[in-house]
Each structure stands twice: as C-alpha cells, then as structure tokens.
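The chain below stands alone and is given in structure tokens; this is the form predicted on its own.
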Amino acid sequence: MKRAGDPAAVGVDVQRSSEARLQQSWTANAGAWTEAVREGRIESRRLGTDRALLEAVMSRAPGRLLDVGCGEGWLARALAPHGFEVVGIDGSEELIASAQELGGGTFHVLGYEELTSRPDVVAGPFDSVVCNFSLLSESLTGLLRALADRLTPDGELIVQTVHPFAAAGDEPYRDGWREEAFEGFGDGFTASMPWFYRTMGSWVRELRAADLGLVDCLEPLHPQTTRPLSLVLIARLAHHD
C-alpha cells in the first residue's frame, strides 16, 4: 500500500490532479480555441504543422478516417474534398457543437475513457487514426492500444506533437509535467493547461507497448530560424508485412 508522502503516492496525486486540470480547461477554453484555430492565430499552424499533418494523411488513397480530440472540426472540413469519412470525437460538448455546425464530418461527444472501455463505441475499421497535438496525458498506452484495435490490417495512426527536442526549453530532458498559458494565441483563454512532455525514448516506448511499430518520423521545419516546429509519427501495427 502506497502511503501519504511516498513519491510514488505523490505521482500519483499530481498526474490525477494534472489530468482534472487539463480537462477543466478545454470546457473553459473551448470558445477561445475555436476562434483562434479558425482566425488563424496560432503561428505554428501556419507555418507547417497543418500543411505537415495534411500532406501525411493525404500520402495515402482516402478512406475511413478517426479524428481523435477532433477540437472545432478543421481537420474534418479540410479533407472531405478529397473523399475522406473522417469521424472525429472529442470531450468538449461546446467544441464537437462547434465542428457539427461547419460540418465535414460526423461528430461525438466522447472522452478518452469511454473510447478505451468501450469497443463498440466508434468500433470502426479506420483506415487512418489521428491525433493532432491530443495526446496531453500521462498514461497513453491504453489509449494508443483502444486506437490499434479499430485500424484496419494496413492502416496507420498519425500523431503530431511537439518536438521533443524544441519543446524541452532550459528544463531537463526527461518526461513530466509542463504548463500551457496560450500567450499569443489571443483572448479568451481563461485557463492555462497542464500537458504531458515525452522525450523522443517515450513516444517509442509507448508505440511499442500498445503494439505499433513506427514507420516514420516527419519534422516540419520554421521556415526562417529551421528549427523544428513539431514531430509527426507514423506507426502501423507491429505484425504489418
């Protein structure tokens, strides 16, 4: 038994408390997320992580697509003239009531938990699996094998991130907490957001524990200072041919 003030007793506390914290804030922050996606504020974004991430989803013929913390509906409205069925799911009921009214897609109010407990929910197959800057948790491998299970033989599953490495700032180099403020990503954002960093070692780890082998690594570049402005991973299921 895990006594009070035992570091393991004190992880825990802290990964409970950082996942109710950043829960709270997308239901805070959902107005001002979908006004800054859709007016383009976020620099990021403009700079490569969207055109990254399309251009790794459209290297391969349309199909079936999850959207897995789908936000506002960008992704979903973007392919669907290319011939994608994209699904995409989020626990924000203000963010999926937000994605329904621009459409390109079919949407659900669905947390994490229920899409790993419940099969039948969004059973799929899916050709491809995305998760666009939605993997902020500390516990993914349950997740990451619930997303497995409803790929296709030869489908894959994209996550985008932060790069590790550009990412890491003067803090070590190793995984744990961080904090999100959204400075200049404008108004509106009342709460700021813990987030989960991974070193490059854990993102793999992780893939390899939830039976996903990686097929590739993309890391879209500023295009002035040619720093890194994300990592895009690219993983099949580990028996793929």
The other form holds:
2 protein chains.
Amino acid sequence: MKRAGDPAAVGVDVQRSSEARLQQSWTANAGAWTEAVREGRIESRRLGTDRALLEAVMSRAPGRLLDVGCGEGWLARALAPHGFEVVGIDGSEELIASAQELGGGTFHVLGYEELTSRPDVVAGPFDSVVCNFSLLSESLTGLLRALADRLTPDGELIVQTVHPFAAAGDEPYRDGWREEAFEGFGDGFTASMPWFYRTMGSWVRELRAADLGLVDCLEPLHPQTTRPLSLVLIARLAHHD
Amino acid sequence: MKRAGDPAAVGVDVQRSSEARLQQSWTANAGAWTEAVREGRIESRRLGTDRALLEAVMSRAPGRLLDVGCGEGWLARALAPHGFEVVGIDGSEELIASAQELGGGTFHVLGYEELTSRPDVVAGPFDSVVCNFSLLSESLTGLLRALADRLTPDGELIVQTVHPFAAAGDEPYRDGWREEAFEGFGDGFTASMPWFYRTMGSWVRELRAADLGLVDCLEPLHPQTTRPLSLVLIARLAHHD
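Having seen the form predicted on its own, please provide the structure of the form predicted together with another copy of the chain.
Below: every chain and molecule of the assembly, starting with the one above.
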C-alpha cells in the first residue's frame, strides 16, 4: 500500500513525472533544438565536445554506427564522408524529419523503450553505438543492455555526457534529478528538461550492470578555464575486451 | 643530445627529482606519519576514507591481501580479526619497524621497483591487492603490471587515492606533479612531498595499460560538504572479470 509521505513512493512518483516531462521536452523544443545545433549556438559543442566525440568515433575503422538519440542528425552528416554507415534513432518525429531532410544516414522515429523491448528493431551488429548527451533517464540498465546486445564482439559503446565534476555545481555530489533551462541556447525553448545527474561511480556501475566494461574515459577541457567540458565513456562487452 | 630548454628533457628531470624527493619524504616523515595515523589526526581518514577502504575489502570473503605502501600497518591490524592474512610492504625501514611492533600481518621493507623487477619476492597469488593513497608516482605501469601478476584470476586491485575532482583545486584539470605540505597533520613533517596528480581518464588508462579493468568506483562523501573525500578504484584482470 502506498502511504502519503512514503519516501520510496515519492521517489517513484518523481521518477515517473520527470521521465514523462523529459520525453515531452524533446517534442516541445524540437524546432529550437534543431536551430541551436545547426547555428552552432551551444558553446560547449563549439569549444570541444563535438570534436571529442568525432575523434573518439574516428579513432577506429569506419563501420556501422548506431546513433541513439540522434536529434537533427549532425553526427551522421559529419561521419558520412568518412565511410561510416550511420543509423540514427530518436523519439521525436520532428527531429527525425529534420535529420532526414539533410541526410547522411538512415533515421527512424523510435523511443528507447521500443529498442529495449524489441530485439528485432534496428538489429545489430553495430561496430559503434553512440549516445551523445542522450542518456538522461534515471533507469538506464535495460537500454544499455539492449545497446550491448547490438554491438559486434569488439564493438564500442561511446557515451558523451555532462562531466560529473563540472556539473556538480553547488549541489551534493549525488545522483538525482536536475532541471535544464537551455539558457544561452537561443529562443524557442518552451519547456525545461528534467535530467538525471550521475556521479562517476554511478556511470561505472550502470555500465557494469549491462555487462559493459569501461576501457577509456576522455575529458575534453575548456580551452580557457581548463575544466572538463564533458565526459566521454568508452565501453566494451566485459568478456570481449 | 640534451639541449637546455628542451621541454622533454625538462620533463624527465622534473620526474626524476620529484620521484627522488617523494621517496625521501617518507623516510624523513616516518615518525610524524606514524603519529598522525595512530592519533587519528588526518580528518579525511576519520570522516570516511578508512571506512570506505575497509568496506571495499571486507565486501569479499577473507583471503590473502597485499598492502602496497602499508606504512605503519593500520590496515593489517584492522583486518586481522576478520580472518585476512595481510602482507604489507613499504620502502621505509622506520615505518615497517612501527608496523612490526603492533603486528596484525607480515611486513617487509621493499621498494616498489624491487616488486616490479623481481617476480619472486612477495609472490602471489593474492585475493586482494590494496594501494591506500600509496600510488604517488608519475610512472605506474610497471608497478601495476607487477601487482596484476600477483592477483588470483578473480582477485581485486583496490586503489584509494585523492579524488581527481575534489583535488583539482584552482589548477588545470591535467596530470602533473603537485606538492603536499601535510598541513593540519600535526608536527614533525620536515619534508614536503611531491605527488603526481591524475585525472579520472588517466587512472582508467593506467589500469588498462596493466590489463586491469575498472569494475567499480566508490566515492565516499564528506558528511557536511557532500564533496568526495576520495576515489576508490576497484579493478580486475581484464580477461577474467
């Protein structure tokens, strides 16, 4: 029985409503997001996070790549000239339509829960699976397992995310829901976005729970502040590294 | 030929003199260190780093444990009642003499370079190898390989170190030599100690270079500031995890 004030029940409610608002925000902000990415309005991307991801991907031979939460598709367009065959998926119809307009890969409207529950959709194997600032949920184990299942035996999962150190701010260094207001990203962001902050240890444990082992961890730096701009986790199947 | 102002040559000189002063500091400060540990003068240890290490070790069944840079031997004394068979090594004769006085394990005066060059000394296999704030050098690969060679197939290497995020301070988030003055540790510290600061990514790469894979990463928090007190890296042989 659920009691008022039961911390566990409150936690479940927070998670449920945050996950729902997280998904909705990508529909509400799809147009603004496409503009922000295409016009280079996001400073951290210009300063190094786009380049860090491209270098991580391109350090290996070209192959099949799954772009999870591909948004308006910039990564496929950047990689296509280098021989990568990119499949992009995103839950937002409008973002996938924007991606398809400019091409560079194959794009599908697909929610993460479908990827998790149906091994037949977007079937592997992929040489690389990329999640570029697109793992924002509290519960990741099912999705990470579904991604691990789609990797070649020596394939790599590449996750770029906010750096746990740089993003801690004045809040406790603990996992928890935070709110992104998209300040400085330009106009048209009508919805703020809940996202789940994770510590370094939490990332390592999430990967392990999906039988993935961390093989490298890149930390591109802000050229002026010399603080990390992001964290790039590179993982392989634990028994095939 | 070594030219004046050659950055590579300067780097080698800095490394050589820092490593020498690092070793000397443990001889110079041995008495002060023994007092500081035994009288509980080091705040971070009281607040949680000792407990974090003990919990990491004791989460597994008792077995043979190698304590690398054991100092005055507190870990052996804490673990002995729980059935662990501890072998402690340290480069400082005075610290090993202090450890032997109070017992709890077997202690040897041994420099890391001997451990690295002679597979026959302190022969494995060990179920756990612990380095508690004792990996302070710039070059770790040889030592980590020597430790990996002494692990049982499912053995764990447990490294506790300063947290790269908390210890960055105002300096760039980059690997490099820093200086520890032992302020607040009590009297008698006559020598400051050079130590090599490492980023998170640097730790992951050092482990991988020794064929060790990170399986967990603990971050005990300061109870008031809720910032990490330390980083506890738990690694296993990459092909046996």
